[in-house]
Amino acid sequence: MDLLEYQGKQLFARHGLKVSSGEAVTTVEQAVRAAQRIGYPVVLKAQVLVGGRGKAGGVKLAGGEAQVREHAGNILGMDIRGHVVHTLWIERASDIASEYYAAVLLDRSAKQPLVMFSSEGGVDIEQIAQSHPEKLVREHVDPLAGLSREQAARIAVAGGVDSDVVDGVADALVSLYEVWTAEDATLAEINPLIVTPEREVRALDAKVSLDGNALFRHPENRALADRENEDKIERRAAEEGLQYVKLDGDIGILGNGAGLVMSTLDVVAQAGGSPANFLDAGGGSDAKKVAQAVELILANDAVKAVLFNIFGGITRVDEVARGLIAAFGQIKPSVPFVVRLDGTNDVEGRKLLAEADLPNVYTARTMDEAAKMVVALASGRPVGAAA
């Protein structure tokens, strides 16, 4: 779950790294109380989960309460690569001496922790590792002893960061990689982080992803969630319980196993099809669960042809046929659907299918085949038809 801006340094505060104050605002008039109370000049930042806010016209200083006015009435509502603003984050201005980069995250390939760090902040960490190599530390840490004191100053130093502000740096990469360990986040980044010059260190942004497995720990985590942006199918079949994400193509899919669906979502692209989503009905699906995913499948409007790729392991297959005659009988859908049904209980599951005789649905031995089925459908051929 990725934070908006305001919301990570929310979570930076709380583990004790220093933060500009500001206040989070959704109206014009908001925006000119907050910026009367903080002080002038402000920035105006567009709160988003984007990246490239600036380039955009996101992020805007205002002397005084016209331009502020202006500016709220110009981002609020702005679309920012897909993103619309519905937020803003208005914060006083800050004197830059030097700015600076840190983020912690997980290496997967080491299984450990990664800091990376360097002097040349305030671009992206893609320009730092190109332009200037040399100056992005990059150490690992011992996920049982954390990030010690000592070695977050010995990565300040390695980066090159003025003396006088060492003890400082080093603070601030203890505190981030608190944040990243106590709020279970895959990634807590600050770009930059500041020194102004009366020589306090200081996150001047805050990017932070929660990993939401783990918010079940942390349930007043829940509510930093963007709403307003969040895609609404994905909305639903979290509250239904499903795992669905929205894709670019027109195919949809379910399965039951997120390494199944990975699995199909790979032979569709291979038999040159686009999938319209991931979904994973998990486990032990049942009908009233089938049939939900059958709805939120076609919740999307670009879907033209459906495939069910069931291996039935702990879910029995019938109760997978079930819930797709149950789902036909409520929804009645109009685009094709390729039935794939294998492991437990498929004979009687494709005997319950057959009995049904959906109007509109065929059936698959394999997973190559009914890839194969379901583009042909999907492009508006019929079945066995060459591409």
Contents of the next structure:
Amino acid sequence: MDLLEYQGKQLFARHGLKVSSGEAVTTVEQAVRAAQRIGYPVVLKAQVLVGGRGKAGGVKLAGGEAQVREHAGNILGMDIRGHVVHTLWIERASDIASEYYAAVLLDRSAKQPLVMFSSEGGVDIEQIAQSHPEKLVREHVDPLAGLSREQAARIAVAGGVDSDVVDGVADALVSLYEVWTAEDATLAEINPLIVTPEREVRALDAKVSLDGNALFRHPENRALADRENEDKIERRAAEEGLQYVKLDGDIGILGNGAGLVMSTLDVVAQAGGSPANFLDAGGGSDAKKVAQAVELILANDAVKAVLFNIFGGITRVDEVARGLIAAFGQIKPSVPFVVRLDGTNDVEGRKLLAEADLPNVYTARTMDEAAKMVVALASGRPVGAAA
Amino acid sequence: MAVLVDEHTRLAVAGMTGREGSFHTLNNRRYGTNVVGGVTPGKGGQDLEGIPVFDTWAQAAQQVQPNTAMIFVPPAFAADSILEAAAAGVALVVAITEGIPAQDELRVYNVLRRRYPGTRLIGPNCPGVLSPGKANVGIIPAAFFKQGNVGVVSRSGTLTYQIGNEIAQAGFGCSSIVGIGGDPVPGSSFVDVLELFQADGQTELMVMAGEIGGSAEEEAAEHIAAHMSKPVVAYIAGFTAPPGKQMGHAGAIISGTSGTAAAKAQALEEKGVRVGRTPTEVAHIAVEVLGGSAIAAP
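After the form predicted alone, can we look at the form predicted together with its partner chain?
Everything in the complex follows now, all chains and molecules, and the chain you saw is the first one.
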């Protein structure tokens, strides 16, 4: 779960990391009042979960009320690479003497947390890693011991920070590591971590991703999900406990098990089609769940044909067939369906489906055959007889 | 022979008294697995159709000497249950539980390595281990697999069943099927399990089913080239997955440029590992390799 900048900064502040005080607003009038309370000059920052805000015109400096009105009016509602700006973060503009980069993340290969630090902050970190790999310090942390102040100071020194801010940077790193562990983050990144002319070390930006599996330990963080910018169908799926990811194509996909669904997307693409979604119905697909899944898939207007790919392990194929028949009783879809049922109770499942004689439903025996059929149907070509 | 579980397995199950836990425990016993006990705090002294329940792993270890633990408890309690089983001296822990926080997995992995190096963890968020004809520990539907000489290791459950079924339909069987799970910090990697298959007398070929995210497949490619003499056929799911989107499995997310299906397939092919583009093709290649060697042998 990715957090907006201002939400990340709230978590930073909770763990002693210094951030500029500011306010999150959603209207121009709120922006004007917030700026008055904060004191000019202020910075207005678009709150979206996508990089390149500055280049898109989503970050502006304002010296007075007229400028706040102008910029807030422009930025609110702006579309930044598909993300609409609903919220602005306004904070006191900072004077900057130096810009650093700091991050804590999980190194899956080493199975340890990794601290990354560079004195070349303010630019894209991939860029630093390519152009100045020697200026990007990477140090693993013993997850059972945590990040000590000594190790943090060593990282700051290795990163080449000015000697008078080694302590300040070390404190910031220790706090950032605490954010990562205490909040169950998968990523906690500051770019830039700035030094002010008064030699204060402060986080000017925040990029935090939280582990969705750990939210039971952090009920207060549940509210941080960016519902405004979530795809509407994805949001509905999440509420119904289904794993749905919207894609750009026109073939709706439903399967059971994440790996098999990913594989189904690939097989459809290889057959020349373009999947409209990822949807994992999970184990034990009862009729209600299948009906919900069908509704979700068809809520996307781009869908021209649908592929059901079920390999029953724990999931019983006859149950999926019953679910599909029940769903068709409620929904009456206008696009063709290709159904491939295999695995536990597959003979029964296929028999049920044949007996139901659903209009516009085709059956296939194998994944490859099903993919070819659905691609043909989506492009309006006829295939063999319906089930 | 086979790997990890067989006729010598003595299984105890944490969470055996729950709905899922009891269903699959009895399923495993019906298959022939020797289930010696269960662990549910507060329910010690009860039994599940004759299988005794203990309050702690220490008591279970003392009373019924399990060498294998299966974890079915909810995510909030799973990490402690795994470590408790390890502390009681259980050599193999198979964690089925889905949804364990990544930092709990990180702690478990590092504690096991340091304090309990004699315990091997498979999973979490995995379907378990099946050695056809010998033992089933987990939720793999055994009906789709026959006994044979193909070792299967996979990050995904249903995809494993799909591939196993194709292999069986082609007339071949499996030595063991090992699900290592789709989470960011699995207890055992592809490399760990491939090493076991390499040393196993029954296994002649391995099928490895990977997916997007992480670098476990790339590490396996290096290991295969450097250390393995038996053939490996690979499959990677997720060629059409967009970057930054999580595809169901917590580990299946592409960040930046690494971890893509194309990069993984390339890494494997560069090391001479054949990669099937569909599950069906994987089974065909496996059969071709096995059939070829059978014909070549006098």
